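The data below hold one chain only, encoded as structure tokens and taken in the form predicted alone.
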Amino acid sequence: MDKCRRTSRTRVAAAVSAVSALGLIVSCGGSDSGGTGGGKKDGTVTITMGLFGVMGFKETGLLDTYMKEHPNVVIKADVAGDEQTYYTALQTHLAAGSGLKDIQGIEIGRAKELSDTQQDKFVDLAGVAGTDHFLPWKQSQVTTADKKVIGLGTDIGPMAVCYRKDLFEQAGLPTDREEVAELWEGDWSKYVDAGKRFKQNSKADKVAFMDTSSGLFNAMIYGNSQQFYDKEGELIYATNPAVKDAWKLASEAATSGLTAKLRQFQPGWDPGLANGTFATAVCPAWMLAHISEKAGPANKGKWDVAKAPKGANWGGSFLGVMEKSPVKKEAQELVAWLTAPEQQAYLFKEIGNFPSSQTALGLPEVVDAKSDYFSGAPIGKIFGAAAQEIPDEQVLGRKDGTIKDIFSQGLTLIEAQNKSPEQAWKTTDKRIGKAVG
């Protein structure tokens, strides 16, 4: 579960408040037993979306352009803030069989529970015309074992590097991002080798070279087809090469002091981001905004992104649309034009939302694309090549978004708690057996 990502990659999530989140639940369950909310009247189509954190559709004007473009329709969106309350309204509607909308935002970490238990409840997208445009890896996340697609792709995480200038050079280090992405090239292991330099000839006191280790063990793992489970759902993570790999380079970054023993997203990272106590952050595309908003205008142009070893992705939605809904096609057809190349595009020039889909990566709109904060950056090209290396099936399990988790506090076990790898495995696998065992 990416729920940081949702409400935090834009000042427009913070300003999504808990009114909005329960107006889900208290919305949802006016519905009549069956239905979704929308319907045809009078010649209007009425249709219900369900969506969350910041999905960009109502917030950027594009549900407004559709109806503009179909007079008949009505489009009635309910966002919550929070994704955590809006996925436990969900599952509370799916078990009822009633109070869904006709439209239901799918996060990434829901994708496999979803899949796997509530298929039956989820019109096939498979034939929906126009949707062969997605990159394979993406749409293999919503697929199930008979091939049936529950949801069309939205946005997406490819991850890179993102680096404070000023203190590379203070440590000796290049500048330059194509330079610096040539120090780590094709392994993540040079990336800790280039941290061991920074550390070792840092003028700055008190710099750390990485906010996290869970940051590197993320990017790792999210790079190969499978990380914590099977294609048969079975658990892997203890055995899987590609998680103890991981672990082990992260383990070994955070006993090596590179870290400022930090945890995404959670207290003193803002800060330290404003403040420069660490150098790098391996940054999905969708983090940049968070980024140039904590660290402020005084950082400016001191950030930059190169590309990171090896390509991998944190994060991502889909659109579904309910089997019951009476107004089937059309939302169909609506989550058609949302999800489609140049809708994707929009939505990435105007709030960073990184496309799915493999056409929209070509559009100027993305190819093109600079960031004035981050020194010019050209991250269309960059987080674009990152979505082009990931492998075209990406396996996910029903509990991944917990598993992360586990995870990421184990590595804090290792950096904040002086624990040794040994001991901090043992305390995860022992917390992940409870939590999905």
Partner chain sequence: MAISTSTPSDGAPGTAPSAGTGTGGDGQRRSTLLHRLDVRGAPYAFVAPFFVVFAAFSFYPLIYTSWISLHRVELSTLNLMEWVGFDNYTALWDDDRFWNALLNTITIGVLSTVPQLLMALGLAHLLNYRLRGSTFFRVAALTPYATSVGAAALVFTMLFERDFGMINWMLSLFGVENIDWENNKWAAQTAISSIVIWRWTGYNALLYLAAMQAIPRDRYEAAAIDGASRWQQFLMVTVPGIRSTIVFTIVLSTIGATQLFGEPLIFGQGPNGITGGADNQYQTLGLLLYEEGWKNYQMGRAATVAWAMFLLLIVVFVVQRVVQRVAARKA
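Next block, the form predicted in complex with its partner chain, ref. the form predicted alone:
Partners and other molecules have been left off, which leaves just the chain.
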């Protein structure tokens, strides 16, 4: 009995020490509180990055290249898949002043909010050497009222229409990309008309003309310089004719059964690409890599890219450096390098992220780029031309990203839940009120 007690006592002692040991691990694990994780030690510079989605720096090995060229630099990049999650975390980090990285990615839909409310947390990048090569409107999106620049542009999202040649053919539509572009030249409503023709003549069962009406909606609104906000920061979505027209046409497409009722970048969308359940998708340049990967080698050569009715910019991001960072200078150099023309051109070639650098747009590897997967389409020319059509002034608003999501959901209401466009608009309106309140 006594012996048994003693063993158990040692065990308890062991358990107690285990608790305290674990507690120690835990508290040590949080040793970087307040900092950004980066720093200098023994001649090595560590730079941390917080990224989201497929910005490509890590995925294409650009960061490795940089580290090879700068042996004293170690880069640690965290990539969050979902921008919404990423941004919520960034907000709390900004509020707490901890958990931030040296470099943070900024999505275009958040650019305004950050430059309005958090500008003092970001380093002013206005004077950084060799950064005068961007498209003028790109940098103006992250320039504050007092001319501070909180980020450098990575990519932009000029739009085209990706389509399946084989599906067009069986529906009696042209398949050549020039002729296809002519089908809807200059007017998005012609794109919907083509869809109606497709629907009437298609022999393929269960193949829709487009994946979702929200792609069409986004393409239309981003062709204008104002979407949800005006320059004074007032909400104008309810009266903005650009938004109204886009809503009308997108809901027309939805109610006439032209869509596959899929949500872009959600799981049902991929198999739709692979199995060919829709014939077109409005595609910003960065979407091409995704389509080719998910549609798979079996569909190589079936897809092609045609010019969109009107130029527009969907998406694009920035890289900012945090004021708190102990390695500000090194981080700025890294950001400048990552957004330099050569690197932008490289990213375009690798994953299709279209350069926001004017200089890069003139580089031969961009201008002459062709896509094997998309039937040899001259994507450099197509997206380059689209980029020229993007309005020179683009007004951003604080809750752009959130409002865009709410509109997508509103269109889903019509598309998949048989709500009338009027009902869906009402709901959307109410939700925006809550989201900005």
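Predicted model only: the values in this text are computed from it and were never measured. Residue numbers count along the first chain shown, from 1. For clarity, a rigid core is taken as the largest C-alpha set superposing within 1.5 Å between two forms.
Aligning on the core only, does the CA of residue 412 end up 2 angstroms or more away between the two forms?
After core superposition, the C-alpha of residue 412 moves less than 2 Å between the two forms.
Inspect the rigid-core superposition and answer whether the C-alpha of residue 60 shifts by 2 angstroms or more between the two forms.
Comparing forms between the two forms, the residue 60 CA shifts at least 2 Å.
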